[in-house]
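One chain comes next, on its own, written as structure tokens: the form predicted alone.
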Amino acid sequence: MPAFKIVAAGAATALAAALLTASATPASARPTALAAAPDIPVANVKAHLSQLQSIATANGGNRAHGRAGYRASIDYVKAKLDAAGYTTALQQFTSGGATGWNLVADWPGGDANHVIMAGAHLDSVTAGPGINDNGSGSAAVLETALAVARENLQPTKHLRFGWWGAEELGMVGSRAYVNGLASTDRAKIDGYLNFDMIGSPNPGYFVYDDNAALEKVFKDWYAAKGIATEIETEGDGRSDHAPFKSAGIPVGGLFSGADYTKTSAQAQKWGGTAGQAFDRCYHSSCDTTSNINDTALDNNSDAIANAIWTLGTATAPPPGTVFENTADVSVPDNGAAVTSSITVSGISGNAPAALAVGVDIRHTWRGDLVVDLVAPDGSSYRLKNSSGSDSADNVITTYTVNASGEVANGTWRLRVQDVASQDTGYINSWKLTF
């Protein structure tokens, strides 16, 4: 896995607070676990890592794209899933003149219009066996999938797991998978969870902040265990959730750190060694089974299972579900535009042709205001123009927008700008009805 950008502790707290304040999820759409997730035995996860190590050792010391070690790795995972009752499929692609494969496994049952997906890249770099990067994520996702089978979980949503090839060459496999999906099939994925390096030897506990609802599932679990987390943001989109996010699919995930240096504050919070990389063997030959922190691997594996059980047994929001943000946002007088965000998840397909946008803006001269709805892909829909003759105060109304060309799930924004002087106001609340 290429390196991530990490937000420091103070900035992480502020960023998480801002995101959770700016996003909204309706009560009817919040995940409600119907069955508690089982403990994922770390010994089972480590057994998979031992197998991946043996495969690398027998195949030139790595499991890289286009090499025999990669194909043997994917055959190992597929055999486990086939024996457990999954429907598996290999997707072939070509990169750098070499053939690569993705493996996708579907658990029978669940609403096919609401898919929860978890994945990890299975390839290593050529320099080493890639046991932390990313045998750790691959093994934890595999063992979680096998736990689903052992428990005979009957999810309300459809469960799908993926193992990606050629991530180390730029998310080639995951991009091929996402690009190969029809737009209607993309819209059925309520969330994709990515796990890339979760057993780093000098670990941190980082949670993706790309989607507030998915982030909350992980942060709540760690908080209940008394484990502090920090926000991990990927500034350059360099892991397998990036193609999903670019396609408008909500994403989340976990990360235990790569070649960045652990700070003193982080060492005090998590233990380990300050001034040393989270993973000193990142992209190196020493990324072997000795390069794993068992505690981090255990905690993160259990967190993955909890997310699958929580999200997979959640009730999909019914038609007419309202997503609302009630946080106040000041609108500066004759200033720059401001936005308020709502994260929509669990809605199948595209937004309706008559999307109801309820707006409550308190302002002393509403004629100053320009108001737009911005879709997850950045498309803008004008709700209100400014007008010098519109002398009343406040904008409290419901607009109807034909948003049928937009995927429903994702982050929608209300953008408001005051284009004249002398009057002020704020966004009091707004809502979307699907």
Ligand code: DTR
The other form holds:
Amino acid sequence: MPAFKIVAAGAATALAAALLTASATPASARPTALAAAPDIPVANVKAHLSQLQSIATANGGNRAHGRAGYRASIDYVKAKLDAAGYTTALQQFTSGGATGWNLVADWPGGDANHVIMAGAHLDSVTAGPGINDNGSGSAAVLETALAVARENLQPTKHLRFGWWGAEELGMVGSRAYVNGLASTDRAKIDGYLNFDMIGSPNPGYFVYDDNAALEKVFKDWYAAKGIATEIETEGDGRSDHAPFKSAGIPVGGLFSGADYTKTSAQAQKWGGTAGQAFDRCYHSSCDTTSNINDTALDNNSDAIANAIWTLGTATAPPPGTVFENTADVSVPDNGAAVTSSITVSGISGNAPAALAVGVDIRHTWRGDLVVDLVAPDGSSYRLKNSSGSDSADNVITTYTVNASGEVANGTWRLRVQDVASQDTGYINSWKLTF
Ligand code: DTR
Ligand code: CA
Ligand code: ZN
Ligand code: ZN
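Alright, leaving the form predicted alone aside, put up the form predicted in complex with ligand DTR.
Expanding to the full complex; the earlier chain stays at the top.
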């Protein structure tokens, strides 16, 4: 397994150094969080669910768009956030001839140009109280926001939370929110995390795979707890992350399953009942406070808090940051070119006019080799031409490339080709210094 790492050159703090053991494809380099997230008391999350249940019971048995139960749900969540010091705003929209509302809550502080957002739809179907779908996501996001306030977290990035209306009518509220954002404001959202059904009674642990870096935050957290996860494949676009993704905003999230059936293999790793739906009360009147698996709700709530703390307090790598790939790649003798890639992230703007490209290729008769740097947009920079007379071994040197025309973030590649027979070798490592 190749080890990819980001090390800060110069006087940068140790904070910016984070060793990432990447999966098959290098995840973006990302420094560690400033502070660890607190445990989210599942009892607090369940207390919100009890309130939402009472609201539904007092309002015709549901919390659906256009019904009194939805507005009462919004008022409950807003009151908690106002009391905790959030800046809240209600966004009104109309769907199906009925008025709906989104609730957006900003935690004061953090870099307004880099927003981390988490959200959940607060509406239910008309058939029932919608406690798992989606009181669970709404309550977990609410309790995470309240934990931010309790800890008086001072994140490096700006934290925003959203509760969406009319998701059950087709992500109407979240789409209204995204479409109402100026493009400059959309560009400031570094990531949107969606939580829709995270306490299913026969739970699975599914992670959205729309963005590798966001997916990794959740997968690493669950791996550290010894809980297996699967990629959420029930259908992209089936919840409020879809409008954000369509707008080009990186999205991630968690899901514990709906009306699909848990397989025996899944029951082996997660427990529960094979051959039964993850949530037998999906979109039904029995989606009440009895329709919740406390362990799944607790785990997912804690995973949400970890993601907010990790993503919200991460610091961008300082200038002079090195991105390195130490995986060996063999170079076929007199054959096709091979590449080794490095995914760069957290560097704003373009690459420098003097981008240092450190190369370490072990190869007898190095004159056989042609070496290029390929930028994320595919443009290529020749580092070394072949030379029939250069019989020395190995190419261990640093090239300086004027890459100021290239956006820094993205996947860079070192391309190496052996263009003469006999003499073989491999890429030992290479690195980019920004
Ligand atoms: N459409 C959601 C439930 C749902 C079904 N598949 C997924 C996948 C990911 C998130 C949510 C869902 C609803 O009924 O609210
Ligand atoms: Ca917990
Ligand atoms: Zn639903
Ligand atoms: Zn839902």
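Take the two forms, superpose them, and find the largest set of C-alpha atoms that agree within 1.5 Å; that set is the rigid core. Positions refer to the first chain, counted from 1. Values in this document were obtained by computation on a predicted structure and should not be read as measured data.
A.B. asks: For Ala43, does the CA position differ by 2 Å or more between the two forms when the superposition is done on the rigid core?
C.D. replies: No.
A.B. asks: Superposing on the rigid core, does the Cα of Asn62 end up 2 Å or more away between the two forms?
C.D. replies: Shift at Asn62: below 2 Å after core fit.
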